[in-house]
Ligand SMILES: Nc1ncnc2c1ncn2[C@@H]1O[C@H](COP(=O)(O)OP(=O)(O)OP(=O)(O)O)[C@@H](O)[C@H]1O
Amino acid sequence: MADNILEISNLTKTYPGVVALDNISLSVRRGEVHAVIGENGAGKSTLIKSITGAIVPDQGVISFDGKEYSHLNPKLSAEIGIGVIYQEFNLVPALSVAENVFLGNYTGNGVTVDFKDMNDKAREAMRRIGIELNPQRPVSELTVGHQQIVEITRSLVKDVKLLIMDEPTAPLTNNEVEELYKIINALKEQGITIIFISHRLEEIFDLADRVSVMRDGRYVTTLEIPNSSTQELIQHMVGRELNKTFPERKKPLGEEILRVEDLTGNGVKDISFSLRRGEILGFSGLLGCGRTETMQVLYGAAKKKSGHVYLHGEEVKIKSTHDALERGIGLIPEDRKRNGVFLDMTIKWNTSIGCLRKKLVKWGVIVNEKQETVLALEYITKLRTKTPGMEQLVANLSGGNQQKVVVAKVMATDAEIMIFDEPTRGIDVGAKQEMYSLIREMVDTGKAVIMISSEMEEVMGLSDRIVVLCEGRQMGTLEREEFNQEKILTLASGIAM
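Quick one: this chain alone, in the form predicted on its own?
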C-alpha cells in the first residue's frame, strides 16, 4: 500500500477571475479506495479533468505508475490505464451494451466488426464484477444503475488501473447503491485503484481507505478513514465548525395562504393539504410516489384533471407556469441544469429572465439594464453566491452556486409560495447548511415553502408538517411532534396508521 500509483505535485489551474487549483499536491496508493471531498467550488472537478487530460493545468507534474507528465490528454490518459465515470454518462442509447463498451475500439479485421467477440468480451468483463447483463441489449432499455455498469465495463476492457468515480451514487436508487458498493469492492480485490468523489459522507466511511479534503482550490489534508470522524471532515471542508444543521423557526406561523383539495392529475389522485404563511411543509415518500408530479400540477407544468386550489381563500385556475408565477407561486426544480437555469447564459440574465415584464421592461420592449444590474447584485449578495461577477456564465459555477441562481430567478419574481424540489441534491454539506438557512430566512420574512426531499433527516429537520405519499396517493400528514422515521416509512410503504 505504500506504493503510490498517482502523485500530483504543485498542480495549478486558473480561469479568468478564478483560481480553480492552487498548487495542489496529493498522492494515491496503489489498490486503495481514495475519497476526495470538498464543498462545491473546492476544485474537485478541475482536479479530475487534469488527471484525465480533459484540461491542461498551468503548472505542476502528474506522476502515474512511475512516469511523469506535465499534462495528459484524454487518449494518453486512457492508454496508460486511467478511466473515469462522470455524473452524466457518455453512452449512445441506440447502441447495444457491447457496442457502447467498445465504442471507438471495435474488434474485427479492420473491414468487418466481430460482434460475437465484442459480446463475449463484454460479458466476461461484467462477470469480473459479478454482473450478468445481455451485451446485445440496447442501452436505452437499461436502468440508470445498469447504464453505470456499462461505463465501468468500458474501463475494464481497457485494462484500467485507476478508475475515477464522480458522484457515482447520485442518480441511483438505494438497491442500485448497494450493487455499486459490491462492484467497488470487487474492483478493489482485483487491484484496481479507485478515486471516489461524493458529497455523502456516510459513503466515504463505508467505502474509502483514505480521504483527501480540498477547499477553495487548495489541498487541506489527507486522513486515514479509521482515524477520522464526520465532524472532523466537515470542519476541514468548510473551515469552520457546523453546530446546528437545521435552523429553528423564529416566528409563529401566520394565516393560511394556500389550500389544495382533491388535486388529481399527472399520476396523482385526491391530494389535499394547506399551507400557512411562515410554514415549511415537507413532502416525503419513496421514489416515484408522486411528490414531484403533485407539484407539477399545482405549478401548472402538468394538466389538472380535477380538484381545487385556493389562494388567500379564493379559488384560482392555474393552467400554466405563467399563471402560477402571476399568482405568486415559484418552483425550484429537482434538475436545475435541465429545468432550472440557462447554463450558457450569465447570472445576471438568469436572475432577471423570470421578472422582465413585471419589473424591468419599459414601454413593453426596452429592458432597464441599470435596474437589471441592481437586481442581479442584490441576489448575488443576498444568497452569498460565489462568483467573479454577474456576467459569469452559470455553466462555470459549482453545483451549489448554480442552485442559488435558480433560487434567485424565482425569488426575483416576488413569489410568496416557494416550492423546493430536492433543494440540496448534489450539493455539499456547507452549501446544504446555507440552503437550510436561506429557506428558514424566507419563511421568517413571511413567505411559505413546500419542500420535497428524499433525505429523511432533512425533511424531518426543516419541516413544520410532513405530507407522506405512496404511489400517487396521500397516506397521511404528520405534525412536528409526530415526526418519526418509522412512521414516515410505514406510510410511504402504503400502510395506513
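Residue numbers count along the first chain shown, from 1. Rigid core (definition): largest C-alpha set, two forms, superposition within 1.5 Å. Computed from a predicted model, the values in this text were never measured in an experiment. First, how it differs from the form predicted in complex with the named molecule.
- With the core held fixed, V18 shows a CA shift below 2 Å between these two forms.
- Residue displacement note: A376 has its CA displaced by at least 2 Å between these two forms (rigid core superposed).
- Relative to the superposed core, S9 shifts its CA atom by less than 2 Å between these two forms.
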The other form holds:
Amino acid sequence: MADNILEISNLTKTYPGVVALDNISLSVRRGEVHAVIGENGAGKSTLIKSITGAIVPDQGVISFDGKEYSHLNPKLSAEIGIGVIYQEFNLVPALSVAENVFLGNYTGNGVTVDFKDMNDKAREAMRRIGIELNPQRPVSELTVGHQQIVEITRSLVKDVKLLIMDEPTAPLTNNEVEELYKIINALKEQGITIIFISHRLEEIFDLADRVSVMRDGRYVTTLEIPNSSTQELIQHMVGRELNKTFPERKKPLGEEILRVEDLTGNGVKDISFSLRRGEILGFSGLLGCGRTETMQVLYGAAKKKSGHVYLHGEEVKIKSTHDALERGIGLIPEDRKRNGVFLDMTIKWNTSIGCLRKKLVKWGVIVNEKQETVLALEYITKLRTKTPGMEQLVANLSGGNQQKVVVAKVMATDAEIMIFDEPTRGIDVGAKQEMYSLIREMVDTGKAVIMISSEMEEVMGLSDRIVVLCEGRQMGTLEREEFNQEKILTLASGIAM
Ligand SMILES: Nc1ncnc2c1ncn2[C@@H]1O[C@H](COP(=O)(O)OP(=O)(O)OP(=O)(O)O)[C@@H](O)[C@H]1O
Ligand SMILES: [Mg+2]
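Could you switch over to the form predicted in complex with the named molecule, since the one displayed so far is the form predicted on its own?
Below, the chain from earlier opens the complete complex, with every other chain and molecule after it.
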C-alpha cells in the first residue's frame, strides 16, 4: 500500500443553496506533487480550506501523517505540518522579509526580539530552496514572485510537511513561474508533499505526479500524470467534449472608431494604435511592460502626460473613468478585487450597476427591476456562472465566478469599445471558451475590443492584430498573417526586428 500523508474521507460542506463539497474522499501520497483541478466553483478552494481548518466541514474525517482529525483549525494544522499559500498573500508590506516569515512567531527570549536569529533562519530556509533574498528588505519592495517566496519560507521555518498552493502561478510572470517550478522541485526533493491548484493544464503536466479532478463538489478521479492526456483531463473536468478552437469572425472589419497617437503617461511613452469596428486588438508583452498602464491612461484612470485620442475621427479629452464610460469605453480591470466588483453586493446588483442610468432607470429614479433581473440572468447563463441565484453575494462566489461577474458588469454597459485586461485569468477551460464566444459575438455586432493577455494561445487565437510592448514602449504591431510566438516573444523582450 502506498504511504499516504493525507487521507480525506467523506468530506461534505454545504452553504445555503450550494453543496460545495459532496462526500469527498481522496488521498495524497507522501512526497508527491498532487494537482487538483476542476471548473470554477467545483470546490477546490473549499477543499483546501477544509484541510487547513480555515473552514469547518459539515462532515468528514481528515487524517494527516497517521493521525485522525475531525476538527482542524488554522493553528493546529500549522502545528502538525500543513502549510498553505492562498492567492491573496498574508504579508505586512512595511515589515522585512524575515519579520514576515516569523510573523506572530518572533524569536527571542520573550522580552526582546532576536532579529539576527530571525534573519539567519529566514536566509537559511530560503537557501534550502535555492533562493538568495535579503531577509532585511521590506516586503513592499518585493515583486509578486518574491512575496510568494516569503510565504513559502514562512511554511518552511515551521517544518512544513504538506504545502498547499491555491493557483500559485496565476499572478506570476513567465520567469517567476519558472522560478516557482524550481522551488517546487526543491521542496519535493526535501520530502515535502505539495498540493497545488491550477487552471493551466500544461503546468499540471510539467509539475505534478498525480492529479485529482473535481466536478460540482464531487470527487471524479485521480490519474497518474505520465498516463494521462490533456483531452482526458478536460473530459473529466467538464464532463463533456470541449471544442478548443477560437470562434472565427463572421463580419468584415468596419471603419476606424478609435485612434491613439503618441499616448504618454506614467510608465508608457508614445503609444500609437487604431481600432476598427468589429476588431479585436491584442496587447502582448511581459508583465510590467506597460499594457495595463496604457489602458489606464486611455480610460482616464491614470494621468495622460501627452498624446491624442480620437473617437470617430474627433479628438477627445478623457479626464476620468466617468468620461470614458460616457463616451462608450468600458474596461474590465486586471485586479478584480480592488477595481472590479462590490463583494458585499449581489450578482444582480453588480451586473446592473454600470448600466443603471443608461438602460434601467425610468423617469430619473425608478429602476426597471424586471429588466435588471433579465440582464443578470442573461449573463449568468452566458458565462455559466455557478451560483444558487442572482441574489447571491459576490463574496460567496468562487474566485473564477467572481471574475465572471466583473466581465458581466462591464459587458452589460454595452460600451462600444471594450478593454479587457487579462479577462480569463483564473477562469476554467470551459468558461474560457464561453468568454471567447462572447467577445467574438460582441465584435460581430459592431463593437470593438482591446484585449490584454499574457496567454499566448489566447492573444494569437483571438486578435486581428497584436501590439507588442516592452518597458513602456511600443515594439511593433503584427498583422494576423505575421503572428508567431517567437516573433512576439522577441519583440516583448525588447529586441527590435
Ligand atoms: N462562504 C460561502 N458562502 C456560500 N457559498 C460559498 C462560499 N464559499 C464557497 N461557496 C460556494 O461553494 C462552491 C465551491 O467554491 P470554491 O471556491 O471551492 O470553488 P473553486 O473550485 O475554488 O473555483 P475557482 O476555480 O473559481 O476558484 C461555489 O459554488 C461557491 O459559490
Ligand atoms: Mg478557488
